[in-house]
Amino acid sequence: MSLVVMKFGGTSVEDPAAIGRTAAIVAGRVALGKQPVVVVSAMAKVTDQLLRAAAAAAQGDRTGAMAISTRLRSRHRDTAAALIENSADSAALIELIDQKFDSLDEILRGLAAILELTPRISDLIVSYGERISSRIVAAAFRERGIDAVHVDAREIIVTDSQFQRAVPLDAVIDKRAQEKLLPLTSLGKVPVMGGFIASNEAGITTTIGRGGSDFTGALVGGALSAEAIEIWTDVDGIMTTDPRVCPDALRVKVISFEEAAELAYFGAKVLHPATILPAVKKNIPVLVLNSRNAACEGTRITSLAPHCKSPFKSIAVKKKLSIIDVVASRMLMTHGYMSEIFAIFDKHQCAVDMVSTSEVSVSLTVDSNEKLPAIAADLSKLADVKYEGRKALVCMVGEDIRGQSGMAAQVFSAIRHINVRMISQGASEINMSFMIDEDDADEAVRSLHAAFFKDPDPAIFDVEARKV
C-alpha cells in the first residue's frame, strides 16, 4: 500500500471552489493507486476570527462575539450547501454545523460572563475551525465519489497540557494512528482529519501552535511510515525568496531537510518550523505543492539534496524582532553570568534567535512582544540593559557556507549601502544571518537576490519559469 499524507492549508479549503480543487487532487492520487490520509486546516481566516470572538467575549462584548460567530456560521452553512447537492446529505451536514456553532455560542456566552480567557478555553474555541472544516471536506469528498471518512484528530494527536503550544507525545500518537487509521486505509477509505488540534491524555482539547496543521500532517506521516508527506498550500513551493519582494524569485526544486528547517524557523512562511522533525526521523520525503496549480511539481525536501552550483538556496526574513543589549563590564566573565541571563529568558518563555558577545556586553535578538519590559527589568538586576525594536533578521541558507572562502565579503559587499547591526556566521554550516533595521529588509533581500541568483543552477532551481 502506497500511503501518502496530504495536508491542505486554509486557502486550499477556503470556499467551495477551493474544496472542489482539493477533492480533485485527492481523487487524482487515488486514481494513481495511492492511499491518501488527508489533514485540513480551518477555512482561511477562520482561526483569526475565532480568536477575535474569544477576545471580545472576554472583554464583556457578548454582542460582538456572537456577531462574529453568526458570520462564521453563515459562511460554513453556505459552503456546505454549495458543495453537497444531495438534499438529505446537505441537510444532515448543515444540522451538524449548527450543532457545533450552538456549542461554540454557549462557550462564548459563558466567557462573556466570567470575563477570563484562559489558554485552555482559547484552545477549545479555536478548535472549532478545524473540527467543522474537516467535516465539510469529508462530506464534499464523498459527494465526489471519494470513500472518505471523518476522523477526530483529537483521538490521534495526543499532547501534554501546555495549552496553545502543546508538545506532541510521539509514542502515543504512533500507537493511536496505527490503531485508528490503518484499519480504515486497509479498506481503501480516505481518512479526513483536522490539523492543529489535539488533546491531552485526559481528553481535554489542546492545540500545537499556529501553523500546526503542517505539524499534524508530519506527525501522522511519521506514525504511519508514509511514502511521502504532501503540504498543499497556495504557492508553487519553497522559493528563493518572497516573490512579493522579488518578482523574479525562483522555485527551489529540491532542498535538504536541514536547509528547509532553517528557512522555516527564520521566517519562510511555507512551512511550520517543526514540520520537518517527524519526517527526518523516518526519512520520509516532504513535498510542498500548490493546490491552485496542481500540475507544478513543487519542492521536494529530502534527507540529502543534490549538490548545488549556486552558493545559496534561499533567503528568508524574520521581522518584528528586537535587539537586547546587556552591558556589564565587571560581570561578563564571571562564572555563571551567561546562565543567569538565559535563565531570565527561560523564566519568561522567550526564545532567543541570535547571540553576540564582546568583552563587556551580550546582544540577543528576540521576537518583539509584551514581555520585553519585564525581561529588561529582570536583566537590569544583573547589568545595564537597553533594547531596540523594529529589527529584521535576514537568513541566507545554502550548502557548506562556512567552508567557502570569501563568502561573507560577497554578501556584505552586496548590501554595503545598508547598516548591519549583528552578524552570525559559523554557528551553522548552512546558515549566514544578520540583523538590520526592519525598514531596510526588502531592499537588502532584493540586493542579495540580484547578486546571488543571476546564474542559478538549473538542476536545483526552476530556471524555465524565469524564461517564461
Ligand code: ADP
Second form
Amino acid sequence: MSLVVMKFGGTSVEDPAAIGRTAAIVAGRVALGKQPVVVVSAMAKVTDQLLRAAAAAAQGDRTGAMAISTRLRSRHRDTAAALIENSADSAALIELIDQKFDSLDEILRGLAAILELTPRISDLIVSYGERISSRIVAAAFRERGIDAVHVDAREIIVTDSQFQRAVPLDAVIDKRAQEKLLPLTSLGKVPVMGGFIASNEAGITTTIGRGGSDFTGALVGGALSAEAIEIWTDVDGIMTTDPRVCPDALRVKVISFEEAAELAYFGAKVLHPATILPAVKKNIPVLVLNSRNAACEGTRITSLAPHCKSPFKSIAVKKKLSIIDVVASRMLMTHGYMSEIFAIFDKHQCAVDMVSTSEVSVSLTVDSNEKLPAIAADLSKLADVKYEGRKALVCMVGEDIRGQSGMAAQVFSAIRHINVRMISQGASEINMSFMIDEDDADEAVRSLHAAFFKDPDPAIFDVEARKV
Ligand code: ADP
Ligand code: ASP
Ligand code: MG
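Could I see the form predicted together with this ligand next, after the form predicted alone?
Up next: the whole complex, starting with the chain shown before.
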C-alpha cells in the first residue's frame, strides 16, 4: 500500500476556494492509487486570532474577546455553507460549528471572570482552530466524492504536559496511529485530522508549538511508515530564501535532511524545525509543495542530495533575538564558569542559539525576550551583564562550507555595509551564521542572495523559473 501523509497549512484551507483546491489535490492522489492521510492546520490567521481573544478575555475585555469569536464563527459558518451544497449535510456541519463556538465562548467568558490565562487554557482555546477546520475539510472532501473520515488528532498525538510546546511521546503515537488510522486506510477511507493539537496521557488538550502541524504530519508519517510526507503550503517549495523578502528567490529542487533541518531551525518558516526528525528515523522523503500551483514538483528532502556546484543552498533568517554579553571583569574565566552560566539559561528553560567567548567575556544569543530580565538578574550575580534585543541571525546553508577556502571573505564582502555582531562557522560544516541588527536583516539577505545566486547550479535550483 502506498500511504502518503498530506499536510495542508493555513493558507491551503483559508477559504472555500482553497479548500476546493485541497480536495482536488487529495482526489488526484486517490486516483493515482495512493492512500492519503490528511493533516490540516487551522484556517489562515485563526490561531493568532484565538490567542488574541484569549488575551483580551484574560484582561477582562469580555466584549473584545466575544467580538473576535463572533467574527471567527461567521467565517467558519460561511466557509461551510459555501462548500457544502447538500442542505442536510450543510445544516449538520453548521450546527457542529455552532456547538464548538458555544463552548469556546463559555471558556472565554470564564476566563474574563477569572482573569488568569494559563498555558493549559491557552492550548484549549487555540485547539478550536484545528478542531473546526478539520471538520469542515472532512465534510468538504466527502461532498466532493472522497471517502473522508474525521479523526480527532488528540486521540493519536499524545504528548507530555508542557503546554504550548508539548513534547510528543513517539511510542504511544506510533501505536495509536497504527490502531486508529490503518483500519481506515485499509478500507480505502481518507482520515482527516487537525495538526498542532494533541493531548497528554490524561487526555488534557496540549499543542506542540507554533507552526506544529508540519510536525504532526511527520509524526503520523513516521508512525505509519508512509511512502512520503507531503507538506502543502503557499510557495513552490523550499526556496533559496524567503520569497517575501527576496522576490528573486528560486526553488530548491532537492535538499538533504540535514540541510533542511538547519534551515528550519534557523528560521525558514516554510518547515517546522522538528518536521525532519520522524522522517530521518524512517528515511521517509519529505516533499514541500504548493497547493496554489499543484503542478510544480516542489522540493524533495531526502537523506542524500546530489552534489551542488553552488556554495549555498539557501539563506534563513531568525528575527526577534537578543544578545547577552556576560563580562567577568573581576576574574578571568575559571574552570566551571561556563557551566554556571549555562545552568542559569537551563533554569529559565531558555535555549541558546550561538555562543562566542573571549578570556573575560561570553556573548550568547537567545530567542526569548520576556525571560531576559530574570535571566540577566541571575547572571549579574556572576558577572556584569548587558543585553540588547531586536537582533537577527542570518544562516547560510550549503554542502561543505568549511571545506571552501575564502568563503567567509566572500560572504562578509557582500554585506560589508552592514555591522556584524557575532559570527559562527564552527559547529556545523553546512552552516555559516552571523548576528546583525534586525532592521538590517532584509537588506542583508537581498545582498547575499544577489551575490551567491547569480549563477545557480541548474541540477539543484529551478533556474528555468528565472527565465520566464
Ligand atoms: P503554512 O501555513 O502552509 O504552514 P507557513 O506560513 O508556515 O505556511 O510557511 C510558508 C511561508 O514560509 C512562505 O509563505 C514564506 O514566506 C516563508 N518562508 C520563509 N523562508 C522560506 C524559504 N526558504 N522557502 C520558502 N518559504 C519560506
Ligand atoms: N495553526 C497553528 C499555528 O498557526 C499550527 C500550524 O499552522 O502549523 O501555529
Ligand atoms: Mg507552517
